[in-house]
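Presented as structure tokens, the chain that follows is alone, the form predicted on its own.
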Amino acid sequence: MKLRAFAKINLGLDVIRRREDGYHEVRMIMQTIQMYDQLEMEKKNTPGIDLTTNLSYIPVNENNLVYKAAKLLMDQYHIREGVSIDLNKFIPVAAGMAGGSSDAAATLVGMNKLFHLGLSKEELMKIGVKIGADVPYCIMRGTALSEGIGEKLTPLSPMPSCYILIGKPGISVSTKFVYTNLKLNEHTKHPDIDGMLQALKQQDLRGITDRMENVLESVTVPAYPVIEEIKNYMKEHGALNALMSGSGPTVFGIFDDKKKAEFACEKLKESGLTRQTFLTTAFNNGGTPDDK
């Protein structure tokens, strides 16, 4: 079985307040986009599970979701088999693009369809939980208002078409570091997320990119200003607006023309901001993360 695993930016984040858990209680709209992990997953006899992947230097055992995922399955539903997992990463990692979250996504997905477990999206999506705030959203996919940590999904009126340029910087942020050192009081300005959902509703492109905002820009980008340089960049290059997606350090630009952004694309590449750069559009399907 072949699963894409896809990543998500967010058009606005909010952090109402750190709760008395230590999570913190956001308000997103989380968006998908054409970019994925590849997984081959295939039944075997022995018990355990076997996991490979194309980047020596990610985990292959409890530290990862993937593994993770497919033992929280095994474990709940006694399954006796085992299973391979070939993982194929191309979402950047530590990225701010919940690449781990969509891959353990694909992985519960998976595991349901190949040991014949019978859960439905919403039982997934309640296993998910345990494993990431995130990995909810990622098995539900497309335009979606996220709130509570994360778990409270509200599906929403798709993307306008537009196009969207992804820029990683040769550097990875912690999600710890950023939710540790940031600092809400009645200075913090808060994206106007109600105003976004009202231009999702109608179809306003500029009305959504001009409210693009992420509250956890205020710890990441003094730590890390190349953020800045490439937000700024991509607009001085015809983006309609640019933020950083997540806890960062990834940006992205949205732009209304496909010239604009090809161009942009390319001048981004040569100008040594990024190491990772790649041009793409929102994916709005619903259904589960795979292909066959």
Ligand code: ATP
Second form
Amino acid sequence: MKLRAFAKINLGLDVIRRREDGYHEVRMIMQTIQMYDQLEMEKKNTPGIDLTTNLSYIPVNENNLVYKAAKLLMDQYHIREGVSIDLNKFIPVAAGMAGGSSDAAATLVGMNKLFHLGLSKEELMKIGVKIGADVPYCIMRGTALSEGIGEKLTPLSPMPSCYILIGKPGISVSTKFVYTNLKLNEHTKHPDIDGMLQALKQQDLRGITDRMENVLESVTVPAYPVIEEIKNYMKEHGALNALMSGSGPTVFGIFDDKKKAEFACEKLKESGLTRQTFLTTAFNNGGTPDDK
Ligand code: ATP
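Compare with the form predicted on its own: the form predicted in complex with the named molecule:
Time for the whole complex; same chain goes first.
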């Protein structure tokens, strides 16, 4: 069984408050993009999970979210056979693009089919949140408002047609570092998420891009100035706007013109500001991770 696990960007990311249990209450506008990891899953007669991947620095044990997702279903549904999973990663790792969460989402969908568990999408989403707050969204996909710790999802009108330039600098940013250092007070400037919801409803691309904001940049931009440099570079090269995705360090720029986007992509590659640079589009047709 072959599955695709898509990456996401955050068109808007707000953190409302830190809860007593340490989790953060968020309000985010999520968008799936045409960039994906590939998973190949196969039943095997011997019990256990065999995981292989194309990246040597990624764990292939319980620390991989794919392994975690497969094990969760195997334990819960007393699956005695085993499974081999080959994970081919293309989504930048530790980048704010939910690569690991999306792999876990695809694994849940794949295991459900492979072992005929008969679970609905909603049931898989409920199981998914035990692995990570973004996993339910990665099962749902498309354009969505994500609230609570990320598990309260509302589907939205799709992102209007545009080009999305992705640039990841050669630095790693720990999500934990970002949330630990986030200072929320009365001076915090919060993104206009409601305005963006309205702009999406009206299919107003400029209305959306004008409101792109990520509260987590208040931590990452002072710590890693290259993020701001990439944003400025994209804007100087024709992006309607540019923003850091998730907890970073990946930056995305939105373009309404293909030629401009292609030119900006080539220039960004030459600039040396990014280590990984891709030009892509939004992925809007929802569905589950195994629909081609
Ligand atoms: P998010 O946007 O949800 O914060 P991210 O893009 O920051 O995700 P991931 O790429 O999902 O981060 O992975 C972060 C860390 O998790 C990596 O350092 C890696 O060691 C570990 N990890 C576990 N499973 C996976 C996986 N399937 N793919 C990539 N990394 C994984």
